[in-house]
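Single chain ahead, written as structure tokens, the form predicted on its own.
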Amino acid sequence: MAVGVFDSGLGGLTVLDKVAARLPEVPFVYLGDSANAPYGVRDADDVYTLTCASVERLWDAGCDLVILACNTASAAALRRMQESWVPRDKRVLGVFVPLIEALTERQWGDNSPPREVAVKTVALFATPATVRSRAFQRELAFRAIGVDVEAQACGGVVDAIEEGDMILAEALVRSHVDALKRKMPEPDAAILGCTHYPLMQEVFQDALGPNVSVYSQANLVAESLADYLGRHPDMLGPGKDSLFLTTGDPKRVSDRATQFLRRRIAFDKA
């Protein structure tokens, strides 16, 4: 009954931490390609294979379902994925549904005209890749009209985060904040549209100021996935273990991980 959860490195733990809480019942594996990582800075066929290659190790572990829990990933190849690669006993999802349905207050499944939302301006910040594919408009163009959408491509942030420079992850988000600004003084929301950037949330928050809403990811994530295993529960798969798996450097990786959520994570190679 595991479900995989996906990331390019250690951003997806937050995803992770908060769906193994909403679903204490559930055995998550979860796969870090952090041999690979950051995707931020690939094209979109280097992160299709990378990412491919990863969902298929997470299905030989006995997930039939796999939350792909890195925005890169979801924005440069997970419609791909599911057009001409997913067969039909598997299931691949990303994580710009529960954000989407968030922002315009409606459900995926809403096929009704596009319709003016609450928000106005929203300022995403995410990864050179996700920035470039643009997904995250597309699927707001869908749903919701008159949105301003000001994108800031957060170069180096993630490379920090994974090598443990907190300081130096710090003064990059405060940094692609202020170049934000310039551009959208005043933006009604922020996505943080990169899985580790809730590392950073209350540096975003703080250099955003306290009048913009900053909506983060893991706990839509964790609420979108409860209501769709509580609709198709036949996509728990066979695995039964919990399990933490990279391609890098199990010890590394190990300690980078406990140092993140401040308890001890074991990983092995995947």
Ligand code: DGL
Second form
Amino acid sequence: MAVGVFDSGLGGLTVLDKVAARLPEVPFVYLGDSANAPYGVRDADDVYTLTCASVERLWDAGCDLVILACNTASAAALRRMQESWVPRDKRVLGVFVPLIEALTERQWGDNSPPREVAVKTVALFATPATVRSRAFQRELAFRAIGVDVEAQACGGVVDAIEEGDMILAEALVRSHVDALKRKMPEPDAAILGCTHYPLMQEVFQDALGPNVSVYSQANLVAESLADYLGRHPDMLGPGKDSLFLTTGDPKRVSDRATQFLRRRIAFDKA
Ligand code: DGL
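Alternative state: the form predicted together with the named molecule, after the form predicted on its own:
Then the entire complex follows, led off by the chain already shown.
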């Protein structure tokens, strides 16, 4: 009855942690494509090909449902996968929609027409590929009207986090927040639109100031997945064991993951 969780590298662990706490009886198979990270600087075709390969690996591990715990893959590849690639008996879900439903005060799966919402100005921090896709603005426009979105592509932050260089990551986050504030001085809300960024959430909040509500996805995705599995229990696949898989060097990736989550995590080769 396993569920797959995919990210380009370590960032999706922020999502895994919350979904595993919310659904303790469900085994999760995590796959990080560290050998090919970061995805955020790749073009959409590349992200699509790499994401499909990893999702197939998770199907082989007994996961009929895979969560793309990666905004870049959700933004640049998910729609194409759902339209022309995912077989009928499998599901692939992304991390954008739960976040936008929370921002626009909707119940999960409420498909009523777009309406005015409390939030008027939103800062989006994401990878260059996610910003370029405009997927966030597209999904938002289905649900809300009159919301002004300013997007900041945060080049370099994912590489610094994957390398474990948190001093560089902090400096980059502060400079990206400064750049955003020059375009939108007082956003109502900020979206951490990359699963690596919750590892820097305190720095984002500090740089943005106390009046900005910072939304990160992990808890929202956990609630949305619990709701989805309640409605679709048949989507729990045949896999029985929780596993951590990486396309990178298992020892190196395990050490970094242990450092981030502050508990021992042991990756195997995918
Ligand atoms: N953590 C991923 C995301 O949510 C991708 C980061 C990357 O590989 O560039 O966008």
